[in-house]
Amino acid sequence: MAAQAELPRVTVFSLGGTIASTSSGGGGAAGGVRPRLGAQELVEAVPQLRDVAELEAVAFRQAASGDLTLPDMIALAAEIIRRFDAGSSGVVVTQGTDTIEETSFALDLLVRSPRPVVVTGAMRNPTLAGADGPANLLGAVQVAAAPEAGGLGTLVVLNDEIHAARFVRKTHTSSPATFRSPTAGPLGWIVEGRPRIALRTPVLDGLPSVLDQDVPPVALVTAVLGDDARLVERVEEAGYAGLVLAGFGGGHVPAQVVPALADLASRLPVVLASRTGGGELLQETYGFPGSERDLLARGLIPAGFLDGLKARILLSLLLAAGADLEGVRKAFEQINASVSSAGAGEAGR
C-alpha cells in the first residue's frame, strides 16, 4: 500500500441526488427517499477510497438534481478552480443522475484546467440491495486520481465506464447502464481499479468566460409531428433570450414553422440541433422547405455534434458572457471545429 503522503489529493463535492438519498427512518420506504447524506458520509461509506487518494470532502449542495441551476454550476466551477489552485490533483462531483448530462457539460465549459473533473451519481439509492453509489464513487475517484485522465475535460464515470461530458446522455430511467455516448462511445473503462483511456478528446475552443453573471433564460423546443408555430412565436414575448430547436432527424421542421423561425432568428440566437440524441447535424444534404439547408440559410445556427440539452447549456453561458448573435455563431463553429480538427493524442487544457 502506498504511503498516505504519496497519494494524490482529490476533492469530493456532494450536490445531493440518489447517491445521497435515504429514507427519514420512521416511515420506511413508503415515504420515499430524499437527499440527506453529505460528502463526508459518502466518502466514509467506501473504505477502499483511502488507498486511492487523500480525500477532501465538501458538502456543496443538498438537492435533487432537477433543482440545480446554471448559477449553481458557475459557483461550483469557481470553487473547483480554487481547489486546483490550492493543490488538488483532481475533483469528483456527486449528484443526481437526472441532469448529469447538462451539469457535467457546463463544468466542461467553465473549468479551464488540465486536471480531471469527474461527475458521478447512482441509479439505486443506498436503501436498496445492490446500490451502485459506492462503486461509482470509487471509480470516479480512481479516474480523478489518474494522471492519464488529465486534459480530457470533464468526465462522467458510472458503471465502470468513462464518458466525455460533451457526448454523454442518460438513456434509461432506471438501468445502472443508463449513461451512453451515442455519437462517440465511451472514452474508456475501469478494470481491477485501473482506469483505461482508449480515446482522447480534443481541447474545446470558443468557450464562454463567465463565472458570476446572471444567466439569461434560453428555451428548448422539440419539433413534433404536425407542429405549428405557436410556441416559436411566443418565445420572445415570454422573455427568453434565445432558442434551441431540436429538429427532426438531421435538423428538419414542418414547413409551416419556417417563417416564425426565420423572423425570430433575425433578432435572437436560434440554434438548430437534432432531437435524435446521436450523430451530427446535417448542413448540406436536404433542400426542401424546413430542411437543414433552408433553416441555416435563414439564419439559424447549427449545433453540430451537440444535442439540444448541451446546445442550450452552451448558448445560455455564451449569453451570460455577453455574446451577440455573431459571437454565438462563432463559438458554436469553434467548438465543432475543435472536435473535428484536433489530433487524437492532444491533451492539455
Contents of the next structure:
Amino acid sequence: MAAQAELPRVTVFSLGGTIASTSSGGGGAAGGVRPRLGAQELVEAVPQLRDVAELEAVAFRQAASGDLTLPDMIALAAEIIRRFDAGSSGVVVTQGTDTIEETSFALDLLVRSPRPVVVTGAMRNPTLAGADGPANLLGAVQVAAAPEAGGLGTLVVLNDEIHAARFVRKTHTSSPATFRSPTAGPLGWIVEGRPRIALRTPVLDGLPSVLDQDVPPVALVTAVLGDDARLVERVEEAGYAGLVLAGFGGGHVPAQVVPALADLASRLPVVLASRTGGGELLQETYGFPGSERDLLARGLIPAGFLDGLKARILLSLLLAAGADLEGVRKAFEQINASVSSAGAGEAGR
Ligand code: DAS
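Form predicted on its own done, so how does the form predicted together with ligand DAS look?
Following is the full complex, with the preceding chain placed first.
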C-alpha cells in the first residue's frame, strides 16, 4: 500500500459561540444552550478532518462572541503568528457568528502572513437537526489546508462559501446562509471538498503595526431620521478617543448634526461610513449641508469601502498603535488604495 502523503498541519482555535454550544439539560434560567465544547471536542466530532490535515486543537476562549474583545483578538493574532512560526500551514478559528464580521477583520489587519487564516462558526447549534458546525469546520479546514487560499488576508468560510474578512457581513439572524459580501461578492466556494478561489484580494497596505493591549474606545453612531446631534455632542465627554459615523446613503447626516461633527473632527478622528451595508462612500457628488462633500471638507475621514463596523475596528487598532489624526487619515487612504490595486499585479502575493 502506498504511504499516505504528508498532510498539512492546521491549528484550530476555539473561542466559543453556537458551534460550541450545548445544553446542560436544565430548564428555566439555566436552560438554553451556551458555549461548552472546546477545539478538541469540535475536531473529534468530524472524523473526515483526519483525511485533510494533521490537526492541532487549541481551546483559546469559551465565550458568546459578543463578549470577545479587541485585546482578545490581539492576543489571538500573536498566538497565530507563533503557530505559523512553529510550522502550521494554516489556521482555523471557530467562534460565535454574531461578531465574525468584526473579529475576522481585526485578524485581517493584525496577522501578516501569506498562510491562510480562516474563521468559521455555526448558525445551528449541535443539539439541533441540521447542525451546520461540522460541515463548516470541515470546509474551513479544507480551505486552511489549501496553499492557494494563502495571500488573501483572513477568510470567513461558512455554508461552503469563502468570503474575504474585509467585505463580509452577517445579514440574517438564523439562516445558515447569513454571511454575504454585498460590495464585492464571495471570493470562492467549496465543491466536493475542494476549495475554489475565483477572485483574489490584494494584501492590505497601511496596517497598524505596534500594538498596545490597551485599545482606546471608539464609538459607532448611526445617523437616523430627525437626528439632533445629542449623541455626537456627548462622544468626547463619554471618554471616546474617536468616532465612526455611519451616515445615510452615500455618507450623509441631517444638516443640524454638522456643527457638532465638525467641532469633534477638529479634535478627534471622526470617520464617515455609510449605514447602507454595501458600496463605497461617495466623495464628490452631493453639495447640500450634511452631504458627504460638506462633511469631508470639515475634516471627517472617508471610510471608503469599509462599513461602520469594520471602520471602527480599523480606527480602534490604529489608535492602539498610537496613530495621530494624519496617521489615521493616511491608513484609511492606503487600505482603500490597496483594494483598488487588485488585478494590477498584486494578486497572489
Ligand atoms: N449567535 C451565536 C453564534 O452564531 C452566538 C455567538 O455569536 O456567540 O455563534
